[in-house]
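Taking the form predicted on its own, here's one chain by itself in C-alpha cells.
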Amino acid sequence: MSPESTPLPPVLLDVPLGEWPSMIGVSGAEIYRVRQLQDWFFQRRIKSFDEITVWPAALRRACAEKLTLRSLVPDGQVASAEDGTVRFTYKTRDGLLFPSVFLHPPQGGDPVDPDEDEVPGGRSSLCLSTQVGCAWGCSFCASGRVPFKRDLTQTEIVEQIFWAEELTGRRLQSILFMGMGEPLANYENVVRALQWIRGSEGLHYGLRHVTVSTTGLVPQIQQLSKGAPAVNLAISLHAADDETRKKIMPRSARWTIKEVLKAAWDYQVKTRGSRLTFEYVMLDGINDSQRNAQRLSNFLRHRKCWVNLIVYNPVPGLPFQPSTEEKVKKFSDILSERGIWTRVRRPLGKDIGAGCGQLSV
C-alpha cells in the first residue's frame, strides 16, 4: 500500500466514549484511564498523547499510533476593527477550508445571547460551522452561493470550539450553531456533536448557553426533540407569509410557516423550558412593511418567544439593501406593542465578512 492510500488513523472524538476502553486499550483495575484521558482532552485540551504525563511512555505511545486528537489545522484568522470580532478559516484533513466566527461584544454592547448574562470582562460567543459550504440557497446569504462539499464531522464541529478558546485566549460563554451550513441538514454529527459539548463527560455547557439555528427543517426539529441534548432553537424565519418565503429562502419553504410555528412550539413544550427565538433579517422593500409586522405578530402573539430582527449586511453581488432605520423601528414598535419581546441585532464583523448572512470560504 503506498503512503498516499494508507488511511489516516480515527480521531478520538469520532469515536463513542463507550468504545475508549477498547480503542486505548484499557480494562478493568486500569479503566481510571479513560477518566483521565477526558481529563486531559476536555480541560487540558492536549493535542497530543505525550502531553499526558500520567501515563505511562508504552500507553502514549500505543494510543498515537491507533488514534489522532485533532483534525482540523487553523488556515487564518482576520480581526474586526470595528468591534473585535474574529473571522477564523480551517482546513479539514481532505484539504477542504471553511470559517467560524468569535464574536465579543464590548461591554455594555449588545448581547449575541438576548438571555445571556451580564459576564466579567464581556460576553464571548462562537458562531460555529457544521457544514463546508450550503445547498439551502437562501437567496440573500453568501453561504448559499457557496458550493456544498460535504457534512462536518462530530469532531470537526467540536474542535472549532477547542481553537476559538485557544486562538483568542478566552472562554467561551455560549456556543452558536449558526455559521455555515444548515444544521439540521447534518443530523446525526450535530446531535453527537452536542452529546459532547452538553454531556457531563464532555464539555458541560449548560442549555441556556447552546442555541441551533435552523432555516426550518420541520421533520428534523421532532425528532431533536426525542433523545438529543436539550438546547435552545433560534428559527431563521425571515418572512411573514409562505409566497415572500418561497421567494427568498426557496428550499426551507417546502414547509408552511404554521408547520414551523407548530414544530418549534411542540419542541419547546418537549424540552422544558428551552428558549425559542425568531430570526428576521430586514431586506428593504421585500420583507419590512408595516403589514409584514402585524403579520409576524399574529403569528407569535401569546407566545413565549423572542424575535431578533437583524438589520441586513450587504453581499456583493446580491440584490438586496438593509430595510431603512425608520423602518427597522417601526416594525420593531409593532412586535413590542404586542407583547412580543424583540430586539434589533447590532451588526458585528461586517467589516471582515464575519456579519450575519455574510460568511464564505
Ligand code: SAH
Given for the second form:
Amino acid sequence: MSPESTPLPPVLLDVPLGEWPSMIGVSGAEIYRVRQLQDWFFQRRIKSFDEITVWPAALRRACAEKLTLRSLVPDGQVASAEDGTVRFTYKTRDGLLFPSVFLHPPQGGDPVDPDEDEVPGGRSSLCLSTQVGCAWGCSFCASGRVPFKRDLTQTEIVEQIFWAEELTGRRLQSILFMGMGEPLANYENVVRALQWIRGSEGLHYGLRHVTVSTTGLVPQIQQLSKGAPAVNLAISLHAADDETRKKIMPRSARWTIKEVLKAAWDYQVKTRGSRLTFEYVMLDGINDSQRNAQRLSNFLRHRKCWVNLIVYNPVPGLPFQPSTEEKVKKFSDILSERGIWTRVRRPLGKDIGAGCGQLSV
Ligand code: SAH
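Can you swap the form predicted on its own for the form predicted in complex with the ligand?
Expanding to the full complex; the earlier chain stays at the top.
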C-alpha cells in the first residue's frame, strides 16, 4: 500500500473524553491511566506516547499504533518589527495551510484586553483560525477572498494554542476566535474546541479569557447560549443600517441588525458574566458619518456592551480606505457622550500581514 492510501490514525483530541478509556484500552483498576494521559497531554504537552514514562512500554506502543497526538506541523513564522505580533503558519495533515496570530503588545501600549489585570512581562493572546479560507465574503476583508477549503477540526483549533505557547515560550492569557474563518459556521468543532479550552478536564481557561467573534449568525448565537461553555462574544457589526451592512457583509446581512442585536442581548442574559463587544471597522465614506454614530448609539444605549472601533487595514486590491483620524475621533466621541463604552483599536502586526482582516496565507 502506498503511504497516501494508508488511513491516518485518529487524533486524540478528536475523540470525546468519555471514549478515551476504550480508545486506549484501559478499564477497571487501570482507569487512572486516562487521568495520567490528560495530565501528560494538557500539562506536559507531550507529542508522542513514548514520552509518558510512567506508562508500561506495551501500553505506550499500543496507543501509538492506533492514535496520534498532534495534527499540525508549523510551517513558518514571521515576527513584526513594530510590535510583539508573530504570525504562524500551520500545515494540516491533508496539506492545507492556515495562519494563527500571537499578540504580545508592548507594555503600556494599546492592550488587547484593557480591562484585564496586568501580567508580569505583558499579556499574550492568540488569534486563532477556525476554517481554511472563509465563505462569508465580507467585501473589505482579505480572509473573505481566500476560497473556503474546509472547517478546521476541534484538534486543529485547540492545537494552535499548544504550538503558540511552545514556539513563543509564553503562556497565553486570552484566546480569541478571530483568525481566519467564521467560527459559528463551524459550530460543532468550535463548541468541542471550547469544551477542551474552557473545561477543567482540558485547558481550563476562565470565561473572561475566551472570546468568539462572529459576523452575526443568529441561529448559532442562539444555540451557543444553550449548549456550549460560556464565552465572551464579539459581534462584527460594522454598520448601523441594514442597507450598508448588506453592501459590505452581503451574506451575514440576511439577518437584520435588530435580529443580530436581539440574539446578542439574549446571549448576554443567558451567559451571565460574559462580555459583549461590537466590532465596527471604520471605512472611509461608507459607515463613518456622524449620522451612523448616532444610529449605532440608539441601538446600544443603556446596554452593557463595548464598542471596538477598528482602524481599517487597507487590503491590496480592495476599494476601501481607513476613515480619517478626525472622523474616528468624532465617531468615538458621539458614542462616548451617549454613555457607550468605546475604544479605538489600531490593528497589531500590520507590517507582517497579521492585522485584523489581513489574514490570507
Ligand atoms: N469571521 C469572524 C472572525 C474574524 S475576526 C468575524 O468576522 O467576526 C476579524 C475581525 O477583523 C472582524 O471584525 C472583521 O470584520 C475585521 N476585519 C476584517 N477585515 C479587516 C480589515 N481589513 N481591517 C480591519 N479589520 C478588519
